[in-house]
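The chain below stands alone and is given as structure tokens, in the form predicted alone.
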Amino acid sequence: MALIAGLVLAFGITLADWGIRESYFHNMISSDSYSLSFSALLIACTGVSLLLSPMYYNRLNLPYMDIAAMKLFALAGGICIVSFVNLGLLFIGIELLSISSFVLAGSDKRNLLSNEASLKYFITGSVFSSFLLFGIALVYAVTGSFDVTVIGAFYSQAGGNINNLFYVGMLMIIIALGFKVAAAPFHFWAPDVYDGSPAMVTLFLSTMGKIAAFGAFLRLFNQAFLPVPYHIGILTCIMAVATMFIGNLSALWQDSYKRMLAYSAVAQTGYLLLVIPASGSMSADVLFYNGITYIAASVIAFSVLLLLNQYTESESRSQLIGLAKQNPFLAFAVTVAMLSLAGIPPTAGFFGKYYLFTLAAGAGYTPAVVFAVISSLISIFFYFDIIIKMYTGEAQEQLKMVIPPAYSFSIFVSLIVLILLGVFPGILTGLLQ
């Protein structure tokens, strides 16, 4: 409980600084509405993960406090990369987040899949860290600064007359950050790492880790690379479309509920990636809104998986058959989560995709939006398959499920968030301006 109390205090201090614009450590890090909003979201996400953890790790007989420490280190890295002003701090924050994630992925040392996930994540992550470093070095070589505000001023003043090394550096940074958010064709690690890691770690990596990386991605573009070069925008849209289709088409064939959620996370990356080429005044609000809805839906989906794993070792979708008769509340919560991930009104996910598609279309990337809509239609098949399974058929075994208070609280709050933002989507409009 001391960990949760500490995070609640940190969350309160973060909100108390709202409206204050300050820079610290010789302008390495900035406190503004963007950094404070995403920092609060990452703290809340970590808090939920820690709240749900004791029961799960006690069942697996794993050292909970060691794993909690790694999550706090990852949170520190996440806060650094959504608040950076200096590219050096961006690299340090990503490394702090990444190294903690490598350890977390392999935290179940007795499980070969967990060991494989950690090793695969470590090797690929190390390679793409070199891309990030080389990209930063090239940008520095052209601009003479690591400060994103200086880089942004240099780039805007140069117009199109800038050394091509700058664009090569920008491309290498995009590749590195594309790996961190699991965007195609750099997504290959995500399904295996998400599937092999302990389920609680998968929830943490696919929510806190992903949203932190996206926060860094957008902050970099909004402050250093505006206006987004047309060829870079097209390339990013191609990555986004490929990620959507690879994620959704792969999820269609997964019998494992956990692996289906892993591919679903890859597909959601594709939608969120549309915010990068459309960087501008409203892009931060759109990303923040989608980040909240994605985290809330993921918390529900994974919480139910964790609860079912208390009674059965199976991770098949079939374990959800007849859930509505055994526990109507859980079935309703999962239904709302699946509808939100699919982008069906009146859930928050519908408005999240509406804002994303509108933003991308307004920036001139209408073909990418058309493909995104088609991809969303494909996703309906496996999301609705989960819903149909819960409300039809008889469960293979009758489970007398007892939902711990921590799980009830997390699921209930996430459910309220999805419904409230679906009914009143304008609550967050202009929050990050």
Partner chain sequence: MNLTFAQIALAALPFLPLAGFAVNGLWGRRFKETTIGIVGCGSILLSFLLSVFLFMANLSGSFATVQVRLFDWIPVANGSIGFSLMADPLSLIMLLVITGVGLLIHLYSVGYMHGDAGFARFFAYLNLFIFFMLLLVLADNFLLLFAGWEGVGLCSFLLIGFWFTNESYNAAAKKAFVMNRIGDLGFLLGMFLIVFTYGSLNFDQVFTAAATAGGANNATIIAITLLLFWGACGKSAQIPLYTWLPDAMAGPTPVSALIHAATMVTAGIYLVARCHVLFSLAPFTLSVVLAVGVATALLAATIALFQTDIKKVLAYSTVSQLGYMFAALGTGAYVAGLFHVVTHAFFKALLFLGAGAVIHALHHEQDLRNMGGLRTELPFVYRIFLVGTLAISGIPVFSGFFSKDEILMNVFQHHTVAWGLLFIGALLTTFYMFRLLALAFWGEKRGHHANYVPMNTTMKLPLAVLAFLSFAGGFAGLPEFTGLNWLHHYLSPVFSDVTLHNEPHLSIGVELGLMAFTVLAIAGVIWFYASRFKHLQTRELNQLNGELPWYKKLPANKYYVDEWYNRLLVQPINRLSDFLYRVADTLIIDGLVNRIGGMVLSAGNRARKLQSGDIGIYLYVMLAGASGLFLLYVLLGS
Given for the second form:
Amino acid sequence: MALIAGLVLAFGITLADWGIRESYFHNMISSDSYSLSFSALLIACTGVSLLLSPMYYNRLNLPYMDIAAMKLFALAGGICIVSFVNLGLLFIGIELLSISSFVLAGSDKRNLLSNEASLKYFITGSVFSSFLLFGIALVYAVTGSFDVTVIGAFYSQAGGNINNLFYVGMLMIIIALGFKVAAAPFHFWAPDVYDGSPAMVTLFLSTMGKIAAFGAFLRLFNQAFLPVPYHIGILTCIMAVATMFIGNLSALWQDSYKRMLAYSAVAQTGYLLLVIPASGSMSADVLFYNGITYIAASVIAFSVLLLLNQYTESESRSQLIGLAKQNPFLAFAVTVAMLSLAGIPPTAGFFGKYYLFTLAAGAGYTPAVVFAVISSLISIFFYFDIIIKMYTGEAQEQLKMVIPPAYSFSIFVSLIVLILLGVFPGILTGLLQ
Amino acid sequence: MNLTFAQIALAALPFLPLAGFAVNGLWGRRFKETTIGIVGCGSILLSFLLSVFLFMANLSGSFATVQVRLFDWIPVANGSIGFSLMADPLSLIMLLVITGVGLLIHLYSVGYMHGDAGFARFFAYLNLFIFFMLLLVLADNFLLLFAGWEGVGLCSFLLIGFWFTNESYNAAAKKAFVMNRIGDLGFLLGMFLIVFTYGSLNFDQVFTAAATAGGANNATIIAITLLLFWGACGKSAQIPLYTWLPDAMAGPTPVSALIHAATMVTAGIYLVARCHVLFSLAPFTLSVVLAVGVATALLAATIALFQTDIKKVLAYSTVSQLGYMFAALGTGAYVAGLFHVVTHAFFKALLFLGAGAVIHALHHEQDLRNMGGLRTELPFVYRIFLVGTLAISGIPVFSGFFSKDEILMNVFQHHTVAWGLLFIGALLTTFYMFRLLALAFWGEKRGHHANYVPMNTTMKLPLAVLAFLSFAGGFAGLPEFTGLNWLHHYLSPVFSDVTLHNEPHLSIGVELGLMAFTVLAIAGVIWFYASRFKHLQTRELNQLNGELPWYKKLPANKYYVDEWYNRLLVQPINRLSDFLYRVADTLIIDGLVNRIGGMVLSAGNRARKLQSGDIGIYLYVMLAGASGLFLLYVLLGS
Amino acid sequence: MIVTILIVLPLLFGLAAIFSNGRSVRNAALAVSLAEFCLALYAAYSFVPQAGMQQVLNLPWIPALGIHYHVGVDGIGLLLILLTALLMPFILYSTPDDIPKPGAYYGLMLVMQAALIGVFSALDGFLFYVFWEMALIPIWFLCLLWGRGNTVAVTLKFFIYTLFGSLLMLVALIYLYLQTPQPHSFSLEVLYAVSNLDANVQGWLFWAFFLAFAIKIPIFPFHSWQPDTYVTAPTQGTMLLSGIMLKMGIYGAMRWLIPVLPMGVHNWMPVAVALSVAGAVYASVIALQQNDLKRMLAYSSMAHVGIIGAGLFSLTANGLTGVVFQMLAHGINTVALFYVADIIERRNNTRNLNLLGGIALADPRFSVLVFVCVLGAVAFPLTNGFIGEFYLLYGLFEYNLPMCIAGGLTVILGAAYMLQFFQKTMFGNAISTPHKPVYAGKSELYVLVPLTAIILLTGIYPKPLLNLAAPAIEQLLQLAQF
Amino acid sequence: MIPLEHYLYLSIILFCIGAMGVLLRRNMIILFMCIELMLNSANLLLVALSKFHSDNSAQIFVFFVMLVSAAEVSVGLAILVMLYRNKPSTQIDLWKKLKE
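Here we have the form predicted alone; I need the corresponding form predicted together with the partner chain.
Expanding to the full complex; the earlier chain stays at the top.
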């Protein structure tokens, strides 16, 4: 419980110095509105994960405390990369986050799947962190400094005629961060890791890990490579569209609910990736809004999985049949989450998608928006299949599901977030202008 | 508003039958038959008295035309079409016929329908029919006329399919309504053209605009008149759209008498007469009307020669007589056409009710082959049937002679070939009418009918009145040269503006000669048939049972028109419907959508396989992806 | 203010009903829908035909993006709100008492009504889109949980098909939003003023909007979801779908397609009219040979709507008056006919026309009421169908003749299959049902008698409705000139 | 004095060798070495650049990189030990259960 208290304190501090804008550690890290809001989001995410983990872990009787420590390390890494000014800190933060994720992925020692997940994550992760380092080196080669603002100034006043190495460096960094975020050609690790590692870790990785990486990605682009060159923009759009289609298509046939959530996470990355080519004034706002809705929806979706794990080993979708009869509140929450992930109006997911499409169309990538729309149509198949299973059909055995207070609290909060943001998006928009 | 009494009468006129319909319709089942009869006939009696009052007022010159506007119905173009009624000499004549004959038929059907389960329903429908017919005749704009037009079509559907437990009657009713609808479509298109060119649908505005525009035979006028004539063909069963009338005999006989002899089928003629201004501006259409009229008259007459069902013979005879009326209109002799409408209403209603009496007496036996020798058994029916037959054949003194002769006279001046065909038609009419008379009444008794159902007075009275009218009706329009043609004088204000280019400039001598010639020919036919009717009858009976010679087979089977319609129109549509549903809808359009869904699912399956699980392959593909990005960057960058 | 109450009242009550499944939800829901109807009547009463938008309320909803909660109502919108408010009590009352989970059912129905009224009164592009899609979810749940047959596959196909159209519309709306002057805004007037779109861009946008509306209406090639959904959905769901939701598509085209993209509409008008008329003829030919009662009614509804679509895209004053009036007429007729189909099916538990018959013998009063509904559907003069059909065909006539003749064909075919339906169910000798079923009991009469009265009344005296719609149509036509 | 390009090409070559090593070898320990090789190639480049820009912040950054790679390897080896305990082999091809 002490941990949660600590986290709440940290959350309060970050909100407290909302207004102040200055940098610490000789300009390595800065606390502008962007970094503070994302840090707060990451802290909240970790808090939820810590809140839910005791009940989950004592069933697996794993050393709950070590895993909590790992999560906090990951959180530290996350906060670093969300508020970095110096590229060096970006690399260190990414590494801190990744290494603690490798450990978390393998946290269930006896389970072979978890081992395999951590192996895969480790090997691919370290290969692509070297890409990141090489990219930073190349960018340093051309601009002569690690400081993001200096690079940004150098790049913008250099205009078009900048040494080609710079673009190669930028591309290397995109590939590395693309991997971290599980974008299209580099997404292969994500389904296996998310499926293999224990459900609690998957929740943590897919929410905290992904949003931290996106925060870093966008911060880098907003600060350093602001006038995103058009063909780099198209490249990221292609990556985004590819991610969406692969994620959505593969999720269609998944019998296992967990693996379906993994692929849906990959698909959601595809949508978020559209923010990068359109980076500029509104992109931070869009990312933050979508980040919150994605986290809220994932928390609900995964908490159902966690609750089911209490009673049955199998993670197949058929477990959900007839849920509405046993537990109408949970079924309603999952329905809202699924509607939000699919992007149906009254929920926050819709406005997030709309906001994202407006941004992308504004930056001139309308074809990408059309593809995004088509892929979100494909996603209806499996999101609604869950809703259909819950509301039609009779559950085989009457498992009397009792929801511990921690779960009902977190589900309730996420539900409020999804509906409130859906009906009154005005609260958040314009926050990070 | 100072509504004159005439206007109040006019306004009330159509709504009396409607009230009758409402009363019988809603509470009919609770009343006894007599009360239903009283309500039914009473409402028609009242409207008959009102129309007689209006007629007298008109005769006494208190008003030329009376008009009353009840309320605004539909705003069209600039003006707005009102739910307004108008009565002028033309509609008054039709009014008298409708309410008069209608009243008699109502009385008759009290007796005829005695004991039928749907007694109340029958009278309700009859009253509704009279309401729509009055609406049609009294309308002062095309739209209200169209409302009445479709209304009578609806009532004919209800009444033909009155005994709805019989499947074939239902089919006949549906066929009648759909065929009427085809005609109504033409009428609707004609109305659109009128609004499009003249900007309004009120008769007087349209006719004045048309008259001022002038310019005979321009394309729009011809188109309008042709479309209106197409609607009239649908309703008055002319050549292309006549096959529904013989099938309409499925309804009870009073219905056939009222609707398919006296009133509804004459709606087409009323429409052409009402729009005489338009038609006279389009001589081409008039010649079409003449041609269609003559063709229908001849065709129907030939078919009637070989029919064995008593009502079918009369049905084809009606189609043929309608052909005569349209021929008269075709020559521009609107008054002659209307005169024949009136007389035809009398004697054809008489014949139908007579036939009804026969059927009633012989327990619903309609086949002529097992009738015969009824002259002695049903003397009264035989006598009125004889009057009707003489009237329709055009024997002097009887009403048919005057009206048919006037038509022949007008057609003779206009188009001698047409006159010749119509003359042959007249002979054929006489032949098949006397054949019917002989088969039913003369000769020895065939069939096994013994105790005849007696007729009560409510059936006898209308028959007697109709017989008198068929006899005396002709004097309303004595031939022109006698100067006593009252009808012509009465209707002249309505048709005054039409330049009656065919004023009978024939000398009296030629006219008398023609008249004598036709009478002699008809008398010859009667004598020929009467003298050897036994021999002719036996030959025809065994021919009917056995194999008909080729030249008789064609008309006997109604020239296979019904079969042609079926094969050329009805079956292809049904086959198309089956094809469209099974192939186009489920296979192609629906199939396409489902296939797209299927494709997405199979793509999902393949995408799933992409995740092979082997780390080596992952790394390989990822690095390949990275180099692919570089390649793409280079390609895009250049 | 009234419009907002019209939206919020059913929404709140609906949500409350969904979570409480008490027994007395049915009466409460009925009371709310009747209150809605009175409110709508008051709004109609206080509506001044000449002045443009009325009851306007404009609150900032998402200021950062220039999106406002902007609702208001003009002639056309008001008529459709009246239709919704009128039909809702009948639909609710016609629900059998023994349906499972009544709370959720009535809740979803009321949320549905709120979304529909929202669509008809939204003046802000984004708000329109949100209500447009919000209307999809309740109907999807209704058809899924209370339908018969393989509801899962059919409703999913229906949902995805309609969503596909509306998502394309979303992309088009976003594109338009970005064309508006800098502080982008979604409000109707600003979108109408967008004029810097050249022909082929307008063409693309036209097709994006047209697809969404064509799927919803449905117009010919995009109709494959309709028959199956109408058949598997519960009758009340079908009533909602064919009675009111279909009008969303037409209203959407009138409000958001024709004035916003005049050049696109003008270039693609012939195609749209041709598709609609082809669809009308196609559907009425198919309806001839249908044995399943509800499927036949589905195709007949599609035929009627094809003609409405043709009248809509003929862009003539008469055509548009016809569209507005026929929307009302068609709404009432289909709701009545589907209710009749439901009664017949519940009594004989079969929908196969060949097995039915003799209902006129069993219950003559019921057959008379059904006959009036059939007359309305067949566009018989003195019924509301005729007035709509007359204007539509006349508008089509002014547009071009062959289309009008094809339209006329559907009127003839319409008479054929509707009478066939009437004869097969009502006439003929009674099928061997053990007991003589009473078809029109007291509760059925409460629905059928008012509907038939409305059919005849609006047929005889349509003037007040036409006056309401006329100024709005004029304004629409002015906007459509480019 | 050796121009900067040579260092650049050397480090790129080293980087590619490391990448090829990761792809081709199946043994986990060799894999770790190749990853280290890729990281160090970047270090080499950083040191060269720091000399070229005569600004020592890059060299300090190299220290951090070494620190991080050390941490990384230790975690990697720990995972290797865990895997070895369950399946006595260091071949990565054995681990294929998570697929599709």
